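Single chain ahead, written as C-alpha cells, the form predicted on its own.
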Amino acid sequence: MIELQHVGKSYGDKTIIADLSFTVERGAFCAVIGPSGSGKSTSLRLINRLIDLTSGTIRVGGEDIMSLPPEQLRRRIGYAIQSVGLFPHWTIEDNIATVPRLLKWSEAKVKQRVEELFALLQLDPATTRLKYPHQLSGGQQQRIGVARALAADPDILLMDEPFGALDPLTRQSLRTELARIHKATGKTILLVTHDIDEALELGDVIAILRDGKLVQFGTPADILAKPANDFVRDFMGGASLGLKLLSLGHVRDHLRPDAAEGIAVPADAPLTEALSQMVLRRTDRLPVKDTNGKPAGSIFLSDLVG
C-alpha cells in the first residue's frame, strides 16, 4: 500500500505539489494523469525520496518513508523511467543484474532471477542475454528498462512516461505487456503517463492532477461517468466521453443467444470494435465467436446504448 497524506513539495516560493492525499491498495495498478506541470513526475519521484518532500507524510506498507534509510526505501521500490538508462557498455544480462548484484546476491540467485525476468517478458535469452543496448529495438530496450527495475522484486513498480519515445505500434504491444507482468506479478503500480487511453486500458484507479492538486482519484468507469468538473470532463476527452467509457466495457458482457449474419467479432473485444463494426456493416447486431472461434452468440445495438 503506498498512502500520501497532505504531500507538499515547493522549491522556495515555487508549489509544485500542494496539499495531495490518495491511498494506492497493495496490488492495485493507478495511472496518474494531468497536464503538462501538474506534478505527476515529482509525486513519484518523491515516493522513492529522489527529493524530499515539504510536508506531509508518505507510507509505503504502512511505513513512514522518512523513517528508512533511501538505499533500503529503494530497495523495496523498482523505478523505470522513459529513457531507460541503460548501462551501454554492459551486456543486457549485466544490465539487468545491476541491482541484485549490488545488494550481494549470489551469483548463482542471480543468474536464476534473470532467467525468470527473460521468460517473465518473453525475451529469447539465446538472442538477447549478450547483446548490448544499441543492437536492440527501442522496444526491446525498453523491456530491459522494465525488467531491471523488477531484479530485485520491489514491492513496488513506480513507471514514469516508460513508452512515451516509442511509436503508437510498439507503445500498444508494451502496454499490453504490462498489463500481463502486473497479473502475473501483482505488484503496486503507479504509471505516469500523458496517454489518457493508456491511463484508461491499464488502471485500476486514476489520479488525476492540476497544479499539484489531486482533481479526481477513482476507477476508470467512475472518472467517466461522474467527472468531478468541467476541467476533468474536457481533460477525460469531452464529446468523447461516451465512447470511452464503452470502450472499457467487453462483448462478452453483453451476450444474446439469437443468432445474426455475418463475420463474428471476438468474445473479448472492446464494445467500441463492436459499435465500430455495426455502423461500417449498416447492421444493428452482430455473431460473436468465443476464444476457441466457436459461436458465442450475438451483440445488438440497443445493448450499446441503452
Second form
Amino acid sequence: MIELQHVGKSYGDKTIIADLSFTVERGAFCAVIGPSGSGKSTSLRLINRLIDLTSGTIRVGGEDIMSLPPEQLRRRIGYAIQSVGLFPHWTIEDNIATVPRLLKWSEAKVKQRVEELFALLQLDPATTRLKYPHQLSGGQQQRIGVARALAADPDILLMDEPFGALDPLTRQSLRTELARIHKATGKTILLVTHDIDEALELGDVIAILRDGKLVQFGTPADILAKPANDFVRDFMGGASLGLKLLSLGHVRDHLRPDAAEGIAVPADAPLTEALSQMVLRRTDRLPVKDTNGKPAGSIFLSDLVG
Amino acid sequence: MRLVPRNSVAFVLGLVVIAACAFGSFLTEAPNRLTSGYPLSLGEAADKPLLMVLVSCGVALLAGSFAPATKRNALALLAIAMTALLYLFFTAGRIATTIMASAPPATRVSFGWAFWTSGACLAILIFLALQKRETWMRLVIVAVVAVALTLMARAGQFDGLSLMREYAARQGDFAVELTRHCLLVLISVGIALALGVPLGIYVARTQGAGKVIFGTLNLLQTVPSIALFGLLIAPLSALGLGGIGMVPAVIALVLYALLPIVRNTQTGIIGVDRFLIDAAAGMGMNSRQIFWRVELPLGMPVFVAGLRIVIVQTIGLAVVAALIGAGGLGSFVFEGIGEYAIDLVLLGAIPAILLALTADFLLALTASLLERKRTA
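The structure above corresponds to the form predicted on its own; please provide the structure of the form predicted together with the partner chain.
Time for the whole complex; same chain goes first.
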C-alpha cells in the first residue's frame, strides 16, 4: 500500500507538487498520467526519496518513508526508468542481481532468484545471462530493467515511463507482459506515463495530475464516464471518450445465446474490436468464439451502448 | 599500376628514407668523444650486400605504397618497415664494428642525421600501420622489435657505436640512475594520485570548487619546470628539508602531475550518464557504492587517459630534476651537455624516451582492454 497525504514539493518559490493525496491499495496497479511538467515523475521520486518532500507524509506499507534511511527504503522498492539505466559494464545477470547483492544475499540465493526472474520474464538465460546490455535490443533491455526492479521481490514497484523510448509494437507486447506479471506477482505498482491508452489498459486506478495537483483519481471507467472537468475530458480523449470507455469492456460480458452469421470475434476481445468489425462488415450482430475457438454465442450492436 | 600512390604517407616516407640513406650522413666518425665527427654516407661506409638489402627495402616500400589498401598489403608494408628498421640498426652496428677494427681506440662512430631521419620515418610507418591492428598484434610487433634489438645488443652488434661505448663506461652508474629515475616517477605519480584522485572527486561533486582548484593548478602548470625546481630551493631549505635532492624534485613533479589527474578524474566522473546514477541511487546504492560500482569503472577510460599523460609527462620532467641533484637519467644528459659529449646526452635521453613510450604503450593497451568490454 502506498499512501500520499498532503504531499508538497517546492524549490524556493516554485511549487512542483501541491497538496497531493491519494492511496494505492495493496496489490493495485495505479497509473499516474498528466501532461509534461505536471509533476508525475516528481511524485514518483518523492516516494523512494530520490527527492525529499517539502511537506506532507508518504507511507509505504504503513511505514513513514522518513523513518528509514533512504538506501534501505529504496532497496525495498523496485524502480524502473525510461532510459532503462542498465549498467553497461555489467552482464545482464549482474545487472539483475544489483539489489539482492546490495542486500547481501548469498550467491546461491542470488543465482536462484535470477533464474526465477528469467523464467518470469520468459527470457532465455542461456543466451542472455552473460551478455552485456548493448548486445540486447531495446525491448529486451527494458525487460531486464523490469527484472532488475523485481529482483529483491519488493512489494512495491515504481515505474517511470518504462516503455517510453520503444516502438509501438514492442511497447504493446511489454504492456501485455507487465499486466501478466502484475497478475502473477500481485505487486503494488505505480506507473508514470503520458500515454492514455497505456494507463487505461494497465491501471486499476488512474491518478490524473496537472500543475502538481491531483485533478481526478478513480478507476478508468469512473474517469471516462464522469470526467471531473473539461481538462480531464479533453486530456482523456475529448470526442473519442466514448470509444475509450468502450475499449474497457470485453465481448464476453455482453454475450447473447442467439446465433449470428460470419467470422467470429474472440470472447476476450475488447468491445472496440467488436464495434470495428460491425462497422467493417455493415452488420449489427457478430458471432463470438471462446478461447478454444468454439462458438460461444453472439453480440449485438445495441448491447455495446447498453 | 597507377601513377599516383594509394598510400601517399608510405610513399613520401619511403622516398625520405631512400634519399636520406643515399645522400645523407648515416654515421659520423670522430677522432675522440668530445670532437664532432665527419660524415659517412652509406655509399662510402657500407659494403655491397648491406647496401643491396637496404635499397631493396626502400624500393619495396615505394612499390607497396602503390598497392591497393587491402589488409594483406598493409601487413606486408608493416613487415617491410619492420625489416628495414631492424636492418638499419644492424647496418649501423656492422659499419661501426668494421671501422673500429682498424681505427685508434679513442675513435667514436656515432649516428648521423640520415640514420635518425630514416629510423624515425620507419617508426612512424610502423606506428601508423599498428593503429589499425588488434591489441594482441600491436603487442606482438612491438615485442618482436624490442627482442630483436636486445638480442643484437647482447650479441655485441652495437659495441662499435659510441653510444654503447658510453654505456660500457657507465654500466654501473646507468643501472643506478635508471632505477632512481623510475623511483622518482613512481613516487611522484603515486603521491599525485593519492592527492589528485580525491581532489578530482571533490571537484566533480562540489559546485563551484572547480574554478579555484583548476585556476591554481593551471597557474602551476604554466611555471617552467626549471623555474619551479629553482623556486622550491629557498622555502624547502628554510623548512630544513633541503633545497636539492629527491624531496624538491618529487614535490615539483607532484605539482605538475596534479592538473591532469584532477581534471581527468573529474571529467570521468561527470561523464557518466545521469540516468545511470539515478538508477543506481533508485535501487538503493549509497554514494560510496555508486562511486565504486558505477562512476569509477565507467569513468576509468578517461582516468587511464589522464594517467598516460601524467606518466609520460613525469618521465620527461624527471630528466630536468637532475639539475637540482635528484639524479636519474637526467644526470647523464646534463653531464653530457657540460662536456659537450653528445653520446652521453643520448645515453640519458634515449632510455628516458623509451621508458615513456613503454609506459604509454602499456597504459594504452590497458585502456583498450577496458574499452573493449562495453563498446555500446
